[in-house]
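As a starting point, one isolated chain is supplied in structure tokens, in the form predicted alone.
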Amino acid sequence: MKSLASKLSFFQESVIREMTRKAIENNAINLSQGMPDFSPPKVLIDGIKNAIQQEEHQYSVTYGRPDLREKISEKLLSYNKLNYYPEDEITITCGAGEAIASSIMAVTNPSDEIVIIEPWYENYVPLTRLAEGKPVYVQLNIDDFRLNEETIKESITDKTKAIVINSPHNPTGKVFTEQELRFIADLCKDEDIIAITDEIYEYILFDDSKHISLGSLEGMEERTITVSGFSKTFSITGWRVGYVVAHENLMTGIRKVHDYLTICAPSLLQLAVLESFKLGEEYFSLLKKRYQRNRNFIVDELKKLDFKIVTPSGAYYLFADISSFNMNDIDFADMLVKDKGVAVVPGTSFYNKNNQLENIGQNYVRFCFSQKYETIEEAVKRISNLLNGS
């Protein structure tokens, strides 16, 4: 029998989802996968009921409901300072993951280089490989997760096609500053590079952090592909409704890929998420307070247990240094998840495993704090007992 495609040898199935399976097998608390353990806003539940009553069961327009694209266009202008036309420049996708897949596949030719900030959310590299592009890894400064401008400059060649930026950042919780984003924007303009920005955590911000969309900066509107969605903001990760925004010249290609990947996002859920636009500023304020309370608690408690942590400024993850425990990330994660423990993600999942000289990821694990406060409390209690031998 003939073998599978050789490009599959460059990556494995999701370690994040693997840790969720281990959590289920061991009856552990799941702090590995970014999915809340509480219900979404009532208006969205009512939105599903309404969509069922309207018998919204067939395909939508491939690009997504026109009324949903119109609402997203209004939101983009008011919140992100992005001005895109709903008819030709916004596409509804099956989650942000499909939006990223469609974007990378639409712009990448074989051997094109895609710059990926390391650590990275785990689907960027496999998607680049599936598109037959070459990932080029650029590490954030490990002390504070800032961009290393010189390292990024050195990574650019005449084969560089795009750069992938994720802010707020998964797995570190880093929120890129205006200065950092302006550097990226200048680099893209000077070197004729496309920017693909993953902004799915755009509303989950802490302290004085502000979300800035790269595409809103001068000269970036026509060379930025912006990805976001409803999953994280409204705690509906299983609904799989995201969107991608780009100038018509780029969107033409993205829509071609999207059409053959998925046809359309779930029609019933597209109608239901329209209800989210009825939620006012109070909802977003409470969202931040909920997750900031979780963040403050888990950061303080893990520091007491000798984890080294750069406090996240956004999203609902923290990337914890475990070097003081004299265990690598795989062994540490396996130890934590066993027998009613806690599931976390090994740090090597977010790094280039072929870099044998400097495997930084083995010193880290990722915690997710998207759950109820009471769940986080119980998880910290279990971690403390495991580490202290209780």
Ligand code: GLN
Contents of the next structure:
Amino acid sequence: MKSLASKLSFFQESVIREMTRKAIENNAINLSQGMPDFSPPKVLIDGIKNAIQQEEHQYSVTYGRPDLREKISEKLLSYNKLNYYPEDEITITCGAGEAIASSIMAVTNPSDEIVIIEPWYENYVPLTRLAEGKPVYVQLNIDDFRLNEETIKESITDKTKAIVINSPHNPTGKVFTEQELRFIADLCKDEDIIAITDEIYEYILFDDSKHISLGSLEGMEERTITVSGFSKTFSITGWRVGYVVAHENLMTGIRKVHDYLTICAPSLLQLAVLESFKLGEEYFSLLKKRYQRNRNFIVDELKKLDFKIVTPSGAYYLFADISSFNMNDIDFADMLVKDKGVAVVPGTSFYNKNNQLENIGQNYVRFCFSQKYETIEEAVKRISNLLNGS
Ligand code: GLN
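Moving on from the form predicted alone, please list the structure of the form predicted in complex with this ligand.
The complete assembly is shown below, putting the previous chain first.
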């Protein structure tokens, strides 16, 4: 029989989703895949009921419902300081995942280089491979997850097509500072690079950290593709409603890919997410408060257990250094899910596995804290005897 496409050999199935399967198998608390274990806001549930009553069962316009795009454009202007036209510069996608896929495919020619910041959210690399691009990895400083300007500059060649930025960042919880974003913006302008920015955690911020959209910086509007969605902000990760925003010149290509890849995002759910715009400031501040409480608790508890942690400023993950346990990430995650009943993601899933040098990820695991406070309390209880080895 003929063989499968050779580009598939460059990556494996998602480890995050594999850990969810292992969590189910072992009846473990799932702190691996980033999804809440509580209900979304009631207006959204009512939104679905209403959408069913309205019999919204057929395809929507490929680019997404016009009224939803209109609402998103208003939100982009007020929250992100981004000014894009709903008619031809905003497209509703099947989650932020499809938005990123369509964007990478739309800009990548075979052997174009796509700069990806390590550790990365695991979708970026396979999608670059599927687009026949070449991922170029640039590591964040491991001691504080800061961007190393020199390393990024060195990674740029005449084949560099795009750079993928994710802020707030998965898996570290880093929120890129204005200074870091300005550096990236200048680099993109000087070297003629497209920025693809994944801002799906834009409302999950701690302490006094602020979200800045890369596309809002001077001169970036035309060369930035901004991705976000409703999944994380409204706790509806399974609805798969996201969006992508870009200048018309880029959007023409993104829409071509989107059109043939998925036709449209689910119509029923596009109608239902419209209800989210009824939620005001109070909702967003409660969301922050909820996750801030989780973060404070889990960071404190894990530190007591000898994990080394750079405290996350946003998103709902922490990337914990496990070097005090004398185990690699895979064995550690395996032990945790089987013996303690807590699923986390091994750190190597967020690093380039073909790196011949030591893979830094083997000293880390990712904990997700998007669950109910009680769930996290229980997970911490289950691992509380880690240090005495019982
Ligand atoms: N973004 C989430 C995570 O990193 C969900 C991953 C996924 O399964 N798409 O866990």
